[in-house]
Structures are given as C-alpha cells and as structure tokens.
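Presented as structure tokens, the chain that follows is alone, the form predicted alone.
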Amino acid sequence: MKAPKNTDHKRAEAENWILRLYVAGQTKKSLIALANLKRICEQKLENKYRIEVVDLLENPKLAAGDQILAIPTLVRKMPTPVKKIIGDLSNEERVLVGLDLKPVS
C-alpha cells in the first residue's frame, strides 16, 4: 500500500487563504502574533492569503461568530474546514500543523 502523497504544499499554492486574527488592542502579545502570522504567510503562502485583524476592544460582538474564548486567536476561514490556533503564534511548527501546511510529525 502506498503512503498518501503530501498535498499540503500543493494545497497552499492552489488556494486563497482567509485568516482572521482576533486581538484585544495593541498589546505586546497581539503585535507578536500579527508579526509571526505575517512572516509565516509570506514564507508559506506567498501572495495567496488575506489577513483580517479583528480588535475585540472595538467590536466585542464579533467574538461570538467564531466562538472566541481567548486572545490572540487565529481562525482559518478559508480553505475549509475552519481551524483555530490560540496564542502568539511563536511556535512555527505548531502553527504550520494547525493550518495544515505541515503534516503532524
């Protein structure tokens, strides 16, 4: 039986990604999360992504739609299925696995 082909990299190339980062103001942790997300997207997704930053201090009702319980939280809206990663996104391997850009080791 053949092992399944790793299609994660091909998937990243073929699809447009919509990533929503929930933060609460311009805190150190929020700024680190955004910087880490931008770096990962530039390296792995090239120009096939859009980052939406939602500041829950300005729009707290928006947290209910994605069931946000902690911040910062990254929500992968597209491609489906929806995925969530909580924290400042400093553990790149965890983020890549969480976004399905790298298989679980």
Given for the second form:
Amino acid sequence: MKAPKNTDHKRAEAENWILRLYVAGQTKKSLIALANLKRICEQKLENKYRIEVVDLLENPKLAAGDQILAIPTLVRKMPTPVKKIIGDLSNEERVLVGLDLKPVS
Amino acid sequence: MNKKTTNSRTTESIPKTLSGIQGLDEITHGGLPTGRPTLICGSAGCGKTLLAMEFLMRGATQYGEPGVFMAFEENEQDLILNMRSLGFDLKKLIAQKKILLDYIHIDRQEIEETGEYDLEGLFIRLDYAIKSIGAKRVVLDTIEALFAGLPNEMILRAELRRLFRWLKDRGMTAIITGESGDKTLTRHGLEEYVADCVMTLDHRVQNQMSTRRLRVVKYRGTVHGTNEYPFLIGEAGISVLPVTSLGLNHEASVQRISSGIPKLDEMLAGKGYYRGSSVLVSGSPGVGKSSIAAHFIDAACRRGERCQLFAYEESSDQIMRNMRSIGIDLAPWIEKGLLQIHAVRPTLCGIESHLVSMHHKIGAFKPSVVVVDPISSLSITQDEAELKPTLMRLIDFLKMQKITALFTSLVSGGMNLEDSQVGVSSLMDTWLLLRNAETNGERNRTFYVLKSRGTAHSNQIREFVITNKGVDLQEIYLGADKTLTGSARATQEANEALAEQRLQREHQRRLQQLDRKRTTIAAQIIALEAEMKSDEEEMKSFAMQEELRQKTLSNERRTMSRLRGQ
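Could I see the form predicted together with its partner chain next, after the form predicted alone?
What follows is the whole complex; the chain from before opens it.
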C-alpha cells in the first residue's frame, strides 16, 4: 500500500476500519467532506478507524489505483469489500448506507 | 498543417491534423481539427474504438505525436489483444511511451452519492497522462459510460462541458466516441458539447452482407465530403473509400495494347485496346468471356507486363486447367511472377471489402493489367445501384494508375444484353458483346464490338469460335435476309463453293469450245487460200496455153500461105 498521509493516529489494535479520502487540493468541498467524515466516524466508529487523506494534486498517480474520477471520493479499504462513496458526505444517511453502518445503528 | 481547400473563396481553412487513416484525410481535406475535439458516434460494433485507436497509433508512429487513450469500456489487456489482431503492436508503443493507456472502471454498484462533487479526479488523471508522455492526441472511449456510472446527470453534463473546454485549452486533438441514440446522434447528446467536428459510423446488414459506412456530419470552418463513404476494417486497419473525390482528370494514353486475339485487334482499328482503358466483356453463360480474358492476360504476360486476375467464380487451378484446354498456358507466367491470381468467393465479404482487397493487392503487386472475372458476381450481394459507385471507384483508381482493366460480366438468360449492363457500361471505354445464336439445332457464338471510345472499330458481327488453339473470330455468312453461323454457315459455304466450281467448269468448257471453233475456221481459211492459189495457177496455165495456141495458129497460117504461094 502506498503511503498516504495519516491524519488521525489511533491505536493500531483498534484499526479494523481503514477509510481513504481522495481530494484535490484544499477545496471547499474537500474540507467539508473531511469534516463530515471525521464527525461520522467519531459518532459511529469511535476509535476503531483510521482516515487517510490522499491529495491527488500532489500524487496524481494514485488516482488510477482506486479508479478515482469524482472528487471527493471516500474509499472503504477495510473491512472488505471495497466501497466507494462520492460527494462531500453531507448526506449522512447515505454515507451510513454506503459504509454499511446503517443496520448497526 | 493548413491545407488549401477546393473552395476558391476560402483559401485557408482551419488547421488540421492528419489522422493517417487511409481515405479519411481525403474526405476531410486534411484530417481532424487540430487542438479540438472530434465526436465519433455510432452503434455498437461499428468500429469507433478502432478508429480512435488507429488515430492515436498512426499519430504516434507516423507523425511523432504521442497519444493518451482513456478507455471506459475495455481494459488494457483487451485493447492490446484487439489491436494485435489488426497488426498493431500496442504493447511496444506503450513501452516506448508513445501511447498511454488508462482504463477507467466505473461500477455503479460500488458508488454511493452523498453530496456535492466534481470530476476533478478524471481531470487529474488525464492531465497526468498527457504530461507524462507529452501527448498531442487524446481519445476518450466512450465517455458516455460515465452516464451509466454516475447518478447525477447535472453534475456530469457540467463537468463534460468543462472537460471539452479543458482539452481545447490544452490544444489536444481529441476523439470522443459515443453510442448513437434514438433521435440524437449520441445517446446522451454529446454533440452539444463537441460541436466542431462530428462523424457517424454505421454498420448495416443488407442481404446478409455487412457494410460499414462513415459520414462527416459536420465540420466547422472547412469543406468536407458529405457523402456516406464505405469503410473497412482490414488487416491494415481502417480504410475509408472516397467515392469520386478523385475527379476525372486521369491522363489518356494513346498507346495501344493487343487484346491477345489478332482478329479482335483487327476489329479495333488493327491495334487493340488503349492502354489504361477499361474493357467490358459481357455475355450469357458459356459464351467464352473468360477465354477473351485469358488471351488478354497471356498477351500482357508475353509483353513482360504484370497482370493481376481477380477471379470470383473459379479457383486458380481450375482457371489454368480450363485455359490449357484452349491452348493458353498461364502457369509459366505465375512461376515468373508476372501473373497473380486472387480467387475468392464473392460472398466472402461485401463489395466494399472486395474493393479494398483489390486496392491492397494492386498497390502491392503494381500490375499494368487487371482482369476481374466476373464483376457481375460481385453484384450478387448488392443491388446494381450500389455496384455502380463501387465500380466507379475501382475504375477511377485503375485509371489513375494507368492500368488497363478488363471486366467480364455475366448476363443471365432472358435479359436484354444491352439494357442489363447500362449501369456499368457507361463507365467502360470498350464494350465487347458475346451472344448465343441458336439455329438449326445448334448454338453458336457471335461477337461484336458494341462500343470503343476514341477508336475506329468494326461494325461487323463475327462468329466466335473457341478452338484448342485459342479463340478465333470468323466472318459470318451474311445472306439476303439472314446471318448464318456454325454448320449452317459451313453448309452455305460448301454450297457456294460447289456453285462456284460449277461456274468455273462451264466457263472452261465455253472457252475450249470457242477455241476449237477458231481453230476450225483458221483451218478453213488455209484450205480456201490453197484453193484460191490453185485456181490462180490454173488461170495462169490457161492463159499460157491460149498464147501458145495463138502463136502456133499464126505460125501454121504463115506456113500454109507460104505453101500456097509457091
């Protein structure tokens, strides 16, 4: 796995969720998306997650790996299967459905 | 790459980029608009991807313009395999960094939409791809897949508009492909965004034969061919066939070449066909069209010229066996490399495909004589209306190359020989017609020159005789009310010979008679003269006797008187 920037360091043993957020520079949409993601994760996953932010302007090569077209895109790397959510994550209901978190709550 | 157009008012048109695709650059008068996107739309399987890919590959190999191929439908492996089947080594070009292949996979199932987004990811990928190989050409195949993958059409449309502008800003000569829609050119109306140059590809099946066609729907700022042009996907990629863009400006040769049949040459002012002309030999089945063709081939090879035969009815073995039976051996010419026979079934492919394979074969072999036996087989798969433009293209092509062409054409029974060929005959310079004449329980062949442009030609109908030493044209019997051929002609000729003999004998007899009479008279003259002579002699002797008598008498009187006087 390539080395994206880790913004949130949680305890290693608790990391059964790996979420990667693709952005292109510090745009408004990206910032909103990241804020939304952090909020949802804190609420639903507590400490069992890790968020990686990939800025494609810095690393354009990485776009091909996860087949990124839309910005922002959130990719659930773990647990499998891989899921993709596009948009700024402002529709929380759909984010939860997309991450398979809905039935849990 | 400015190209002068044929329009006199616009001397310079917009800059164009040569696609390198055979024929396409002719139709568009120089290629695709440089630095602008071109939309290519068509239904599934009509060759959009291939055309786009060939554009990139030709750009990379022939014009030194690297290209990016963004595939939304097929992955890299499939594309490489597909292109290999058409003789392009995509893998090598990728390794040489002349082409960059990027496969974008979108699966709606995996995507959940949760708010505002844009397609910056696509832009970044494209930008990265373009920069990494310094691309000048871009293909998006087919971007419409995005409509299936992304739920929000509004965002997508806005982003596409931005994308095409973005490509223009970067000066990319781009091809965007799209599926054809019901009422619009493309299913999702891509033509709204790509307005500079739009082409449609079409794949039609008629009489179980498929034909592909290409049309330039619009091309801003330049003249372009507006017709539908058939195109083919062949061993060497795509070939578009421009119809009559060639115009009628071929040079006309005054050189004559032999038809291979001395008597036919005689009928054509004693010299044969013009070099570079097209000759049609038409006739009903079994009249000997192929034999005339074989003579022509044989004569060409004897002159040491190359000859290409396209046979659509017989295999090359069969042709050689059959022609040997009339005393023409073609095998040595094949061995010497002067004759090439291309024998295929006409139903193998559509007429356009045949035309292209002819182009390729002629281009490679460079013959000075081409024979197509028969062209009528080609029309099995197509109606006459379509045959004509195709043949026109072929004839134009051959004339430009100064190739003398001979076409045979089968006319089925019952049809009027002259009517049935009107479609193609007007394209021909010389038209030889073979006809069956049925009389007295036998079938004979008659032959005449129906037309021959620019040369005196015999108006006579000849009898066409196929012997084991080749074809012969004999003068037929022209009687008071009828023409006779075959055994009737032979009988007539025998009768005439007999009558002639009788006349001659009579003449001889009369001569002899007169001669005899003359001799008799001469003899009589001699006899009479002799008689006259003897009469004269007698007269003389009478006169002498009388004189003698008178003398004697006077002597006697003197003697008497003397005696008395004593």
